[in-house]
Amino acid sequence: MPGSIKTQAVVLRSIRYGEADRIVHLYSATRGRIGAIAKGSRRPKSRFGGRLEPFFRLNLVLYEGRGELLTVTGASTVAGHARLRADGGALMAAGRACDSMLRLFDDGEPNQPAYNLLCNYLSLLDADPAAASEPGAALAFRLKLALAAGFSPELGSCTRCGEAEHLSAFSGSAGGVVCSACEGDGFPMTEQAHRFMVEALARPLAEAPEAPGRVAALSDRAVTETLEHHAHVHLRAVA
């Protein structure tokens, strides 16, 4: 039923559009995914000023009437994130984050713990925009981000037989780790990465271990091949 609706969301992605509008693609705390048009945001009077860029999380009152694409009528900020717009590195980590958001949720499907770790994930770039060097951190997200898709790796024992030793290869198809005897499609797993991976879904964000060269690759591929062929999305490549 048309009318106006009250959320928080963090901007995914925002279009030009027309002379004057702007097509913005949310990640909002109760409704998910959401697409909206923000009608004269281009003005240079426009009372929303550059709050519906990329990585704001903001405050916002939506019409939605009967079209795909809700309005937007008011918009406060909550955190602007100046520090990580001013970081190349930072900005590249955030777009990556933003994108995975869109490749994994659908629109109207809220997902509380997806929204509550990009925020996270957000903020922590802005407090320490050189964070962003650090692979362990992006990977963490990204790890934690398919926990909460619901596409997590399996990380314990051969998703294939379930042996809990001699875990020496990952297989996307079989979505984890795999012993020497099941391994068949999968890639060679050495056991500082399967530690990264292990401690990085167990401690909090800010804590995600470090991720040296091999180990981030391949916890970046098992997790890339995971959502490839569960989620049936391919993701930017991390490390």
Given for the second form:
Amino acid sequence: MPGSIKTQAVVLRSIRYGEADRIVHLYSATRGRIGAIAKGSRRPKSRFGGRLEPFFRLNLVLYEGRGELLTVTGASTVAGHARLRADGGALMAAGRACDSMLRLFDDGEPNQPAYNLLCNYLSLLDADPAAASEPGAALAFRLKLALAAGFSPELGSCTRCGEAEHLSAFSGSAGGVVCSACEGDGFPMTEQAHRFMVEALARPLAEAPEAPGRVAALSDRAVTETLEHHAHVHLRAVA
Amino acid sequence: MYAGPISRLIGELSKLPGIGQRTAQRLAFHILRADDDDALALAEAIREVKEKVGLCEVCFNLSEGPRCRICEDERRDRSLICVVEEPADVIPIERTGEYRGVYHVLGGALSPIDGIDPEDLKIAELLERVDSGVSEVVLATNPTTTGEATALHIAASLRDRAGANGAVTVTRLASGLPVGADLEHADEVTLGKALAGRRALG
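Output the form predicted in complex with its partner chain next; the form predicted on its own has already been displayed.
Time for the whole complex; same chain goes first.
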């Protein structure tokens, strides 16, 4: 039914379109992933200003017609994240976070915990760009996002036999840690990397544990392989 | 539905950016109705541009020969390099009449989402150019997220090399309000930058 809707959303991606328009991919708290066109938004005197750039959190008025894309008719800023934009590492981390949202969630699938997590991570990157773009925080975000999407790796016991001891490997196809007897196609997982993933999921994002080199690489591989096998999406490496 | 050559023309035109099937049909029929001279001039212009225009070996701007018009101009200040994303970005800077240095065209901007990494851009070539007696690099990438990320990456790379090659001044185009715009419509990030970069009058 054509008409206007109001929603709060984060701009995940912004693509130039035509002479002066822009197509934006948004993630909304109430509507999930949305594609919308903002006409004339690239003109210097556009009423949208720079608000439709990625990472802006906005209150939006959108017109929903019969087409696939909605039309942006109004936008006001909730959070612009200015400090994040002045730090190369934070920009890359925020870009990876938005890319994960785009790949993990389909159109029209609202997921409030995922939306809250993204807003929280962007706020952290803005508050302390250097610390929040460290691999520990970036991987904690990705693990929590996998949990919100329903693809969290099993970390408590062997995914294949339920054994709680001797968890020495991780299997993406099995979707979690495996014991030495069930290792199969898994890769060796150190105790430190296992502990990092458990703590990263348990602690608030702002208190994410540190992930030194090998811990980050193993944890990153574990999440990436789990999502490849079960969500059929490939995410760019964090570590 | 249409004869082979017309369908082919419509198909080719509809590959152009911003041209859908209907617009392609309208353009195809316009070409069919046009004088032979006009239609063939269009075909000849496309052929000529593809045959003769390449990239300048120094700055990667569009060029008819090995070097572009700007790189061949002896009056240009070669110690000043303005870095832009695309060849089209050179034109608005030239139109200001304020800039007398040379350019470096990166061929895009960093975008991890699209898989565009530093190796995909002409950043290594820029760093090599800076080693040969350049005093200032003006980063004029677009004030978008990808443009800012590119500018920050280049600034960091130049800083890392500064120890070996002496200091190079790295500057960024100022951000602020467009002439004739309303404060009411300015976004908070732009207005914040405009306030931070305010200048004394008189």
